[in-house]
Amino acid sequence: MAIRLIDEKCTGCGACESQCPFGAIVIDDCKACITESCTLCGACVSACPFEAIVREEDSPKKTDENKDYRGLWVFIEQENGQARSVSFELLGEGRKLANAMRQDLAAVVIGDRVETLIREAVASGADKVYVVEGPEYSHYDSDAYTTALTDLVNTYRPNVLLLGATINGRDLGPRVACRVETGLTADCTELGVDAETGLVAWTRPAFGGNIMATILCPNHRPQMGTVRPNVFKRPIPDYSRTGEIIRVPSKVKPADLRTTLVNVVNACTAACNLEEAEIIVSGGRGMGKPENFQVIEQLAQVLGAAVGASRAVVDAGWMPHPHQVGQTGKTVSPKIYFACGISGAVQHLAGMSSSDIIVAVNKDPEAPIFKVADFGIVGDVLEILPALTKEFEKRKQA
């Protein structure tokens, strides 16, 4: 779709300029000019009293070209030969989408010494695995991975490409989308198939998490999106499955790499590795002040848990953003989630409600968090948490 200005009809009245919510129209020499900031929202079309701005659909040729794209791909993100859990979560959900769309499910593995990852991908539902292997992929590099994945997309033309909304996925996805000239829906929390068009329906938080927007990509391929970790359950692997392995030679040259990895510093300890944690102890504004978070950390240390926080705590500067759980933070799905001094706002629940067991501690018996909790303790967190820590320490020593 495109927005076109009919010069001979434009009078430069400025009606479109005042109605554009993105400031994408300027009046120059008594004529409207549509700039690169245009989002194709169409507000200017209805605002023009002279019908000088029209909306044009993409040509039938473009629609026919899209039919050449087949298959649903999942990018398998790995570090030191270990795949991120979100990759397998996407294979599980991708299997459902591929079946609904009657297309093959393929995994894309880029790395060095990746035989184990290939077996895991097939066992998790992949019909095909595209493999690009070499020492230049031993650590994530924006240039190397972008070049490799872009080449795969241009060569094999997938219909859909899913990536995890991780640090690397959020870097890689937009780069590839730009090079292949398609759109990308970021930070999705739900996937589906639109009944009318058969397109992937990408659902993500919008306007600070106050609404959920569902987005379609009708005119460009592949349909691309990043999906938050822990939104979907990881499938049970079936190692009896077999799949087609397609090995693609690396086209990355040393001259293509603009950076050199000097050293790796693990600044984030296990305490803030929320997405992989089996137990999380989170605190909210009910903790009173930042110094009181030491009781959260003490309980987490005894349990071998990660430390989480609500958005209010992060906004107040009590905890750094990597610890934030919720719609605008990380989506987690641990075996046990302790919500301490957290009231249970909808935005926070969206990030942790899929936890297997939720334990809530709050002095307000009417707090919304108790409606989703499996176990609830009404009382002062500063009294209850030290008691829990002491009791767990006894059990641990026994």
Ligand SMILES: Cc1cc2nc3c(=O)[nH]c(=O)nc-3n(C[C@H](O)[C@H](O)[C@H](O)COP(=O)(O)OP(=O)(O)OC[C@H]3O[C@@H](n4cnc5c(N)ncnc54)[C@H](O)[C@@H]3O)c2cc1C
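Here the rigid core means the biggest group of C-alpha atoms that line up within 1.5 Å when the two forms are laid on top of each other. Numbering follows the first chain given and starts at 1. Please read these numbers as outputs of a predicted model, since none were measured by experiment. First, how it differs from the form predicted together with the named molecule.
Core-aligned CA deviation for Met352 between the two forms: less than 2 Å. Once the rigid core is overlaid between the two forms, Pro386 does not reach a Cα shift of 2 Å, moving by less than that. Once both forms are overlaid on the rigid core, the distance between the two CA positions of Ala32 between the two forms is 2 angstroms or more.
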Given for the second form:
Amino acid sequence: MAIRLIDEKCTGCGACESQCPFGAIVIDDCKACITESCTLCGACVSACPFEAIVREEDSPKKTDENKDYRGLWVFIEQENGQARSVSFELLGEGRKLANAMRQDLAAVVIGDRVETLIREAVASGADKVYVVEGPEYSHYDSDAYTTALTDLVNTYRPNVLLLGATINGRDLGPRVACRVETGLTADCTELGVDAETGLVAWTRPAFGGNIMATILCPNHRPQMGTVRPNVFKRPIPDYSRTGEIIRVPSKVKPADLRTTLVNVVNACTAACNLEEAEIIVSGGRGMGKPENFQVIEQLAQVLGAAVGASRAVVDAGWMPHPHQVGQTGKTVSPKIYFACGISGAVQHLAGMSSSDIIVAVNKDPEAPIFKVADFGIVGDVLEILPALTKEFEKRKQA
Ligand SMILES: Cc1cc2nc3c(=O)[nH]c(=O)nc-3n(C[C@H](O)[C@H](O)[C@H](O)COP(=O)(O)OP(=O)(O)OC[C@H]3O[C@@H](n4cnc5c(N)ncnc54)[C@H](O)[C@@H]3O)c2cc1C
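Can I get the form predicted together with the named molecule as well, since the one above is the form predicted on its own?
So here's everything in the complex, that chain up top.
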């Protein structure tokens, strides 16, 4: 899409300049000039009294050209040869979508020494695995991974490409989408197949979670999206499955890489690694004040758990945002989730209700959290949590 000025019609009246919310138009030499700050919002198109500014849509790719694009791909994200759990969750969901679309499911493994990952990808449902291997992929590098994935897409033409909405996935996805000129829906929480068109229906929260938007990508391929970790369950691996392995030589040269990895600093400790945690102890406004979170941290430490928080607590500045669980925070699916002084608002439940076991501690027996809890304790968090910590500590030492 583009915004174009028809020079002959422009009188330099300045109506567009005053209406542009981004200050992207300047009047230069009695003519409007659209600068790089333009976001294509189109406010200037309706503001111009002389119809001198027009919005031009891209011409859609030919539909028959789209038919050349086949198969649903999942990018397997890894660090030090360890795949992120979201990659297998996407293979599980991808299998269902691929079956519904009657297409193959493929995994894309880019890395160094990735034999185990290939086996795991096939066991988790992939019919094919595209592999690009080399020391240049030993750590995530935007340039190297973008080049490798773009090359694979251009060569093998998948219909759909799914990536985890992790820090790396959200760096890589848009870069590849731009290179291959297609659409990408970020941070999806639901995937489906649109009954009318057969396209992937990508659903994601928008405007702070106030609406759920379902987005289609009708004219461009591959249809791309990043998907939040822990929304889908990881499939049980079946090691008797077999798959086709397609090894593709690396085209990245050292000179192509613009960044050098100097050091890796793990700023996010185990306490905020909520998405991979098996146990989470979460606190809400019922904790009373920020200092009382110590009680949550002590219980978490004994259990080897991560620390979560409700949005009320994050908004109040008691805990930083990476700890927030819920619709506008992280989606988690641990084995055990402790909800302490959390009322159980729908927006909080949206991020944790798929936990295997939920334990709620709340002084109000009518709190909605008890409706989803497997175990409930009615009482004051400041009495119950230290007692639990003491008891778990005793059992650990026994
Ligand atoms: C668009 C939108 C998006 C949102 N996204 C999120 C999100 O991602 N995550 C999220 O969490 N919320 C989200 N919210 C906010 C959500 O609606 C609730 O306001 C929030 O979850 C409430 O947090 P809370 O349970 O900590 O606090 P409260 O609702 O105030 O509940 C506190 C609970 O603590 C109990 N309590 C009080 N004192 C004690 C005590 N001494 N011992 C034991 N229990 C005690 C009370 O009985 C009460 O049940 C969102 C809201 C909107 C509109």
